[in-house]
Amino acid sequence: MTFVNLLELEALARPCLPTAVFDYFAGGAHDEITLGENRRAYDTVMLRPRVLVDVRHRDLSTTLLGARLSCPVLVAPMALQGMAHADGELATARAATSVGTIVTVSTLSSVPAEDIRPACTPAPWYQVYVHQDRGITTEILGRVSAAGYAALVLTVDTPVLGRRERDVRNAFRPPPSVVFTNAAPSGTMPAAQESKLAEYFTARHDAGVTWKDLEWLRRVCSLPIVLKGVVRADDAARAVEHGVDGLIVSNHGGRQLDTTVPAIRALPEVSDAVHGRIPVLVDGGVRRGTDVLKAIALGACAVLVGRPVLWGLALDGEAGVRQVLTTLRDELDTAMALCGCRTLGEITRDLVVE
């Protein structure tokens, strides 16, 4: 199935998925205000294009933590992609490779990390949660390091799981055929009320992780560390002081604390606090090439896209994900031409009005 733009995808994918699975992918925390604002906030940022610039030749490529990418659009970490398509994370990884960008593999992926790695060029990043049993986390990090992953993405906005009321109503649990292949010795769900995912997460996740644990993380794994979930300037500055290698401005796609500031609104203060010392990325609500351009103008070096990848995966597997990524890339190329930008470096803050 083909589509014209990413805004169409959710409605197209809905009939392809069981209700509980669709709601798990689509839903947010509580009243889903942040979920909606992530998208609407991009629409409030206006563009001020330059004119009479020779834009016959444009270069969308960039370098991120040593990897050369064809465009500044990465795939965000998303759990249990096997619920969207039988090939799950493998299809997503192959699509990202075909476009020349990075895929971030979730701790809660439905395909083992080692099986995903050969499908990826550039090398993937691995998103990590810290388990109460640090031995489990150490074992996982040893596996991904040995497999050749390029970076760790430590999610820092999830000391506990946000209350996702769609999942509560559905008593969400993955189908028996889809398990957490990396997260723990037992990848199965407990039998319980409300969201089984929430109970599973609470029973295993360490809510006591602090800044000092970055030292422990470095001792057990030498990969670069990117913090995902930063929305404040003071946290961004502190991250630089602690020697992290990158930041992702994110509110977890509106799935954690409802009424959290939209990521694109938080981006400028985080970027300003970092002062270019480490790369800053942003996720949440990216649906158009103009969104990518706006994010770069406001201080990001790249964006990560999440739910549209899942919808493309549900619709047409690897080909669907590829079309999602190429659509964003092509729209960014058009937006750059119309804004008088030949390279990503020419996308500057004077192009936007907030």
Contents of the next structure:
Protein chains: 4
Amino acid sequence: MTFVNLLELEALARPCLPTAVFDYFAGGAHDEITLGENRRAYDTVMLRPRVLVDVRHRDLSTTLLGARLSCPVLVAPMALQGMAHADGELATARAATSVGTIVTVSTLSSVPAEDIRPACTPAPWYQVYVHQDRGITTEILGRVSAAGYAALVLTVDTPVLGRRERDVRNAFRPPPSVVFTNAAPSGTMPAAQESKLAEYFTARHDAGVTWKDLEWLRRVCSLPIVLKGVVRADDAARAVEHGVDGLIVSNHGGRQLDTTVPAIRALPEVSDAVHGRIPVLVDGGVRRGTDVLKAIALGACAVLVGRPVLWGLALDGEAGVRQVLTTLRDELDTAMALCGCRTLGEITRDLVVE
Amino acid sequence: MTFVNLLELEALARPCLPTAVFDYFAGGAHDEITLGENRRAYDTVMLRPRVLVDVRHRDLSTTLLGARLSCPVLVAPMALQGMAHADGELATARAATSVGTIVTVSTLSSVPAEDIRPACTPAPWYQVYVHQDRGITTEILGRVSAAGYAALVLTVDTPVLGRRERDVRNAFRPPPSVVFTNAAPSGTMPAAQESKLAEYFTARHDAGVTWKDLEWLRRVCSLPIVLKGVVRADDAARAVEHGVDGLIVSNHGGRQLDTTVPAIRALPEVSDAVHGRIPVLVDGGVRRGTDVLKAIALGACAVLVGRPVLWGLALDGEAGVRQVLTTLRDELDTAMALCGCRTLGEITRDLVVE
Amino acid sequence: MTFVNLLELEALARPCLPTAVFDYFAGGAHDEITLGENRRAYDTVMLRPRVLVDVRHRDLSTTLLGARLSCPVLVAPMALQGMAHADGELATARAATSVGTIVTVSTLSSVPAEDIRPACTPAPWYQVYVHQDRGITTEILGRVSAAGYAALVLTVDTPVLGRRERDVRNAFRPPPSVVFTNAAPSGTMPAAQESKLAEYFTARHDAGVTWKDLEWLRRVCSLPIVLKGVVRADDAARAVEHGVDGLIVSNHGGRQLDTTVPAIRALPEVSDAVHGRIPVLVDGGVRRGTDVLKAIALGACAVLVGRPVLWGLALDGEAGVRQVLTTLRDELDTAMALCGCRTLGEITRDLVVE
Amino acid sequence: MTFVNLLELEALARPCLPTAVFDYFAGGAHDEITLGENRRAYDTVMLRPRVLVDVRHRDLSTTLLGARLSCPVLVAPMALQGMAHADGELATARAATSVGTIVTVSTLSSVPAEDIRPACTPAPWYQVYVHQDRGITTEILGRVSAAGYAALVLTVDTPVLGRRERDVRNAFRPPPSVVFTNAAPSGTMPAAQESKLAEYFTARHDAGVTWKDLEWLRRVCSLPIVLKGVVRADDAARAVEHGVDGLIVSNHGGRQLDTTVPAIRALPEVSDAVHGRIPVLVDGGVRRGTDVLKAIALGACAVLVGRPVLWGLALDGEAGVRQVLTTLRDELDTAMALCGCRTLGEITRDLVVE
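Could I have the structure of this protein in the form predicted together with another copy of the chain, to go alongside the form predicted alone above?
All chains and molecules follow, beginning with the one already shown.
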């Protein structure tokens, strides 16, 4: 399999997947306005390239929470990758490792977190939804901590699951062969097909998590905590005050609250509020190397890519994901050369017109 | 009957109705620019959700002119609902009662105001057009007051009827079976089909109503008065000075003066001018729970929903209207959870980017 | 013939006319961007109607250069109306008279100015292009002055003819039966078909007319002078300094310089510069009564309507033009009622959001 | 061959060219957003024409680096014109000479620079890519200097070649008959077909050229130096400091870094920074005489036109290119007349609304 860019992947992957699975991956909340704007917002940020810089040698690497990455593109947490490919999260993890970046494993992974861990260098991050039964979460966090995960990604934009109308119309439920492997105490893995996803989620996850629970989280698990789903300066400032270790500016890929501000538009106020005290990342709509460059110019230290990874996975497993990541890396490399940037540090805000 | 959201209702209801009736309900004035912009304006207000708030328990209730509502969504006044369903305004009223909100009965109702009243808890509001023969209006207001209506909604954007070109092309007139039941002295109900609606309206209603007539209105009827159709800060301030009890920011669903500002765009200046002294509501274009949240963030205490109620009514009578209202309520509930709001009071202006 | 609004007229008239004639009337310069924007610009000016005004009696009349008009809508000068209907400018003039407004007769009229004059009450205006041979112009102006025309409209946006590519592709020339009747010394009326219009124009008209020539014009003709084609504040101020009697903000209906600012967008700076010292009119894109109201709110005392008159003329001669003018008048009447305006003077700038 | 305007040329030329060649000429980088915006940005700059100026005589001529041009439109450097027409760059050069303007010869010309020179009056400019093997560049510059070229155009927006996905999909390589004639030491002209263009370019050209290399360039060649590809005020100021003789605001016709600011939008900041000290030109998207006028109003002293020249060349060789240039000249002439400008110096910034 081969493709020219990440934008054409969705159409290529569509015939490889059952409609309901494709829709689950591709869709967003309600009218999918944020889903679309996440992408369009990148296209309307204009670039002001610098010239006559010696760009023969570019360095795309960065350090994030102590880990060295070859490129500022991480894999976003995505549920149930077993629906895309039999290798599921394992293939994704291997691809990320092969390009030297970090994969974020979802609470709703179809492969147990422990089984993914050995495939990952640098060490992966683990995405957390807090269960109403806090004991379940405590148990899982103990496992991922023991397995050597590098950080927790606490998703804060999902007290309840957003209404994704494609899934409602499809009465979406994962195929019987794909089960949640982390979301219950080990030994009692529930089959995902027992309930539709939204019902499953609502029944188990806790809509009552607050800033205070960060103390609890830090007590039960010593890993660095990254909040995913912050789009406001005041929440960003509060996160720093509460000792959070990183932020991901995100609207959950447009899957939660429709008409939320596009991620790249929320980034500047968040990065300005954080003022360099902790790393800020962004996800949602990243499809081009120029998008990565724009995100960095606007204050991100790295981005996460989501759906394109699933399309690559569906099309060609680990190799497909690898091509997604290398395409983005190569495009970023070219964009840096054309903007007169030799390092990520040289990607300054004056390169963009918001 | 079942549907996923309010936006798909118009297309679902269309085959259930004669073309001329569908057009009368769906259409707007002239080029229907305001009709469309009412809706699009909501889509372009972006949300800035707050995170890490304990939103396990949400309270959507509010108090309006002394009545307790389960949810800040009222039913807008709409004429001749008998054209949509044999039960007409009765079905609508029962549905509103079943979800604990207020229905506004139109002067041009096809069911007499007295017959609707018993179906309503909380007590309904009555929408008033002033007749050239003020005695007719006095008589009607005496009836609705006696019947226990809770408030008058004086429509102020209709000194003459807007030109709705669909109706002109269709030479629209209500079917013989549907008659105006409030718009004449009791005992002499005119059959609506005697004349086309625009002619009927112009011949009977008074284009000379002014601020001074509010005194007259208060003399003949002691109910609280809500003005419907205000879009300017100066008119809003004057309304407060004249002792008006509430305002509805409205352009009559785009049916009166085309290219009037979209309702949600007019709301901030009105709510700023009123400064909390009286309740401000808004109608026109509300189709999503996020729209309700945006309206409240911009200063409304509640919204009114119009056409979707008619579509629900046409599709399934009382049950259809109930589903319209519960869908909107459930979407608002989810939107509040995802914005970190437990009560309507927590829906503050910083949640939106205008 | 009957129609619902002026926007549908172009499509209705198209089959009544030879393609090249239709294109000559309908088309604009180059990419027809200004042609389209003239219209769209009106649609994006939003209205802020006032409520609770006694609008039972509306007065649309106005006084312009001493003449009383029933309605602030004049007929713009348009060439060769004989191509639209056998009665040509005579039918247009009679229709304008029947609704009590002024018609502007073009230098390129297909009926002699003297023959049109008796049909007109109030007295018509005469549109002037200055010939390279000033004697021709002097002779014509003597004729129109003697005939009792009320004003001269000097078109200042046409030192050379704009490139209208439809005409280029059609190798447009008027049909043999239609001749210019004013554009040459009486007794030697050239047949229009002798040359294509652009060649004809360039060969005869003077690209060297300047502000100084206003003195000459005033010497050879004592009629008031209205400049047509001003879009800038500085030119407007200069016009007042030179004793001009009126201004028409115009881009020649998008037929001269493509991407010129839309007329309604140029109006405020012109009316602000003039500051009420002389009347300011506007043409280009007026199709709705709300457009007239918007123009007046932004400083015009009246508008001119062009192409719709030609479509009415093509469809039904005098009666067609009359319906165009009465439709616009009736729409203005309704728009005034719905904006709370009883007179043109009450149409203030706060009614619009630019 | 004949055509009405430059915008229709692309469609006319398409059937004359192999798909891969057409795509190479027509295409841009990535999603071709800048390619499209270059054009659209001109359409959204609105004009404010001045009236009543004597414009019988217009003078479009200008002086550029000491040369007299009949019209402020130069031919942009474009590679491999032999793919469009057997006469290639020779036909283009002759056409430019026939209208009295300057042609810029590309490093990647398919006709040797020496062979083009005699066809050119005024003397041509030579576009330079610096080779990794500086000796090659030194050798070429010696040749063009000896041949009598008037200036060097150093392209600074191409340290690496932008990714043009049409070329990737077509596996584009020039046809065997078209070879690079300047890009290697004389005597060892490589056949272009030996490698694909992007590979060829990357393998040979130097991504390490900096401001310091301007000294080297001036040492090996005494011709004036014009930088092509500057879009920022700071780079423009630095260019003046380094003694550069001219600037071309350009994003390489959208072929290098997609989503770079449209050229006409970057022009004002560059011309403001330069403040008249050296000539500023602009290319990218110029298709109309009004575009040329807008560029001059925004600070350019001339523009360069690219793709339309190729389409004219493909359609009719020298005659086709000549028609492209005369069409643009004639349109500029008309636009000046209609804006009240007799000379390029009278095209001031107040004529445009940005």
